[in-house]
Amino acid sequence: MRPPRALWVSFPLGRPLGIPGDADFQLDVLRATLGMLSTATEPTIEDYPTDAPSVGPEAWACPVSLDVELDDSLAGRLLAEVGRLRPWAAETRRSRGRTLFGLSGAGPDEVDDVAIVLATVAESGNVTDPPDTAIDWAHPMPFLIRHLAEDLRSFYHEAIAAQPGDTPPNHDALNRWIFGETVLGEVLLTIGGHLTIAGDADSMALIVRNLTILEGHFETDFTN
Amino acid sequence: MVRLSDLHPNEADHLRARADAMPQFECERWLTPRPLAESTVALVSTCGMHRRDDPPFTLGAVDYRLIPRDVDWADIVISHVSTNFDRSGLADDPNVAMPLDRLEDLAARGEIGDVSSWHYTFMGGHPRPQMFEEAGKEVGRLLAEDGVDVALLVPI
């Protein structure tokens, strides 16, 4: 791309207008961009001077206690964790009037079904056969795994959003929490190992792993 | 676009390599648009947003989806396949990547002429950007036919 006029912003990926819910800030970014239509006389890149506030991993901790009852089954522990987060996520959905959950094909309230399928994949190591459920999944395996994971991530983010505090955790903080402190993270990293092994025969499995677990969070050596 | 120093080193290296490999495009003929207060503005985003009933973007997709001016935010999802950008802001306020409400604000204040009836979304991150040429030209034609004066490209 070589747009004739461009505004460079320092905001994190996923937030090109800077601050969610801050109309004045977003308007300022838009005015800075559109204003170049009357000032630039040749191809131009300008820097937007202001950063957006966010809280990094060192300063942020999830306020919800996720201590779940001991249970040998991964599915049982994941369901308990989801249950702990459910009232908070419901509060966020109520206040927003919407959810991004459902890319997998599951309905907005079928969070437990998604959790059970992901935990089953983790426990069985089967990353190729479609889950045997009544849900009409929107994608084939193993690609479905990526959207199952995204759906649960959306749900976890909804739960966090209901917590008090004006400044949200940044992307790093959210992912360090999910992959470092939650059963969901344990499930996804376990599935990452299965996808690595499946990748010997099907390169799509490795692609799905890289689209499910972001850079820096999959470092276990599964080759030994 | 975030600072490279704010990214994981592997991701930053990946983006540097992608930038080095980017095909060179010549700038088209320089145009001075009509005054902003008389211009109709449309959004073109690479955030992978679409309405829930639209087909999701698939791996390697170079097609696009349409977002109507009066879209119900309760009706949108993000099927971009990348895991390396944060959706929590978008979930909280879709305007942080698709600032349709802000365009309406600017139109209501007379700072822009009007908001386009249709806006367009792609899924960015494709390793070969030249693959978008056909769809890009198509969207350009559609924007022109709709009387759009200014296309605001919003990368995710």
Given for the second form:
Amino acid sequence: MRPPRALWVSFPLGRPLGIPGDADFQLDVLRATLGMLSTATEPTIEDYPTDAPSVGPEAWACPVSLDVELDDSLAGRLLAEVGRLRPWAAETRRSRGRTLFGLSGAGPDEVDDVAIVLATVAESGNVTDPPDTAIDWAHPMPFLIRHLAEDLRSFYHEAIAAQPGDTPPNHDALNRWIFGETVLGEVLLTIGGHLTIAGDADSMALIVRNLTILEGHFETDFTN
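Structure of the form predicted on its own, please, following the form predicted together with its partner chain?
Lone chain follows.
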């Protein structure tokens, strides 16, 4: 984002002012931040010199606001969510020099296309016909759905990896966040329902469902 002034804090994810309830510490962080208005006369990133007091192991929470946008369609909400995460994912890709996105055949700059295809599948319930796009997809339907989902999950993981803090979320926390708090999770669970119905005629649909929706995050019996 390249702000003209920034204060870097070494606090856990979701805690930009330190631990809850410590008003004096939080006030000091705010004073240090606002003080840069007079001390930083050129683009500056300063380190806050003090670590936040520790309160022991805590549950991770995504620090990025994912509020619902005015466009309340599934596609509109998913694209808005992807847009808010895009700068963070780009930072991880820059620092690592690589990305895990692309299993579906889409390029790193085609995240929106992947999101639109997944939202369209969720809204239409069509899990058999290939998407009508210019992208040369690497897999046929319905197996393509699994790789589209993996691409967006990789994009979300890369966005979270760029967040500041000493305690990044583990695999389980990331999955709980995606399936419980994001529009992407809503899209994937909706598609899971469509794949369950399609599984009556095509067992591949159930295989794709079980590969796409991790066990414990879907209400339907996976032994179907």
